[in-house]
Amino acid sequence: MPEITLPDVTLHWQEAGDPQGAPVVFAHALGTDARLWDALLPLMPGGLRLITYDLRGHGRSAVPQPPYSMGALVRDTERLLDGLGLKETVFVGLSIGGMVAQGLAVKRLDLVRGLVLSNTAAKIGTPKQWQARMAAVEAGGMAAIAPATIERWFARGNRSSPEAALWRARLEATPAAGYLGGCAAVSGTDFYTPTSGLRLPTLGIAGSEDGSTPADLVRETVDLIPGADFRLIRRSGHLPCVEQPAAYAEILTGFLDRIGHRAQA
């Protein structure tokens, strides 16, 4: 599987699609890895380039010790694309992945071209809603947190489905270390002032019944960047691109088509 080492941290990452194609880069969930796009990645056109990759302390990816910033996970994000010679992208990211994707959109505006900022916010929960997170993984490991994680990652009708168990298997083994470092990164992030700033063709798109970043916290980030577009996928909670991955690559695809971002056939 391909890696790169950077001075810090070795990230774990692969592609599917086009080599030649578009570049589209996939940043997952906190708790999750790169196979959150497993779904997805098949129903995508032709004519693109598709990266995913584990962030740090997830997946494949090393686990450096906790905290995190969230400018570390955007600098890690940065020297990937770097090193795999990329530029102008369409970034996807959902949950944490949306709020790197927003950091390096501020930072590094000629290695994004067009945003999705899936299921995420500028500001998610408050400080002290993620040390209690925290502490109780401390406390009693990732076991501790998983029910009330697929509760709020599933609508109520796909709770007890085979996607929600598999998800909540791989929860329950993502290295605790690595989640209280991304809990730590997105606790201390608040990104309005600098999303407020952003000037790109942006996608946001929420599900109905996400527990985690509701439908009305994503639109108020997303309504942060002039002309930006949002799209909500209906019985899905915080992983649309799991529960329904048709409609998520329906709207992708829609986007990108958009924005002239694939070679048409």
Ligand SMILES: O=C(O)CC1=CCC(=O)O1
The other form holds:
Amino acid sequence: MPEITLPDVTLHWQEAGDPQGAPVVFAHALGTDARLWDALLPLMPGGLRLITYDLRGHGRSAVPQPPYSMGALVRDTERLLDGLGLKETVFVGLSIGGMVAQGLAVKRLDLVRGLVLSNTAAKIGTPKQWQARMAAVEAGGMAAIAPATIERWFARGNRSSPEAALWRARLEATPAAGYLGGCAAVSGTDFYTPTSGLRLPTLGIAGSEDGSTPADLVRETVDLIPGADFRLIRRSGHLPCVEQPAAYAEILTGFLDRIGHRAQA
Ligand SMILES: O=C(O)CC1=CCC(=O)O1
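Alternate state requested, the form predicted together with this ligand (shown: the form predicted alone):
Below is the whole assembly, all chains and molecules, this chain first.
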């Protein structure tokens, strides 16, 4: 499994698709990892280099002591992309991954030619809500927040599915320190002003039953960027790439086609 060792953290990443293809990079949600994209990637068309990675504190990446800042998460991503020699990617970020996407596009537009803001916002929750969640994890571990998280993540009809059970197990296996670090990063982030200055092809994706970042919240952020497209995925909560991978692939492929993001023959 490929790793990249940065000055203050080692990150795990992997790739699929065409090594010479146009690069698409995927950043996952808090309490998940790069496997969030497993059902989606086989549904993507050819001519793309599909890169996934684990944020610090998650998956197989190292777990530095919390708290983390959004600046650190963006810097990790910038260093990963620079280390892989990538430019002009389409960057797909879901939830905290979508915050990283916004921060990266603001800081390094040379790395991002198209932005996909999935189930995310410029600001998610309030510091008070994040404090309460962090206190629950500190007191009871990851299992303490699992039932409520599954309700936010999955549409009503999908909460008893094998996917919900799998992602609950993965949430509970997330290192508490990594999760707490990520909570602190989200809690301290408000990208309304910087994101409203972005000018690049952008697609917003929301789930009709998302209990974490409801569709209206996603739309509010996406509408900050002139010309951005917005798509709603039905029968889906916070993780539509898991719940409705075919619909997600179709929407993402349509965006890539519209902006001509494919390997040149
Ligand atoms: O955990 C949640 O419900 C919502 C969330 C906020 C940031 C993120 O990545 O997930």
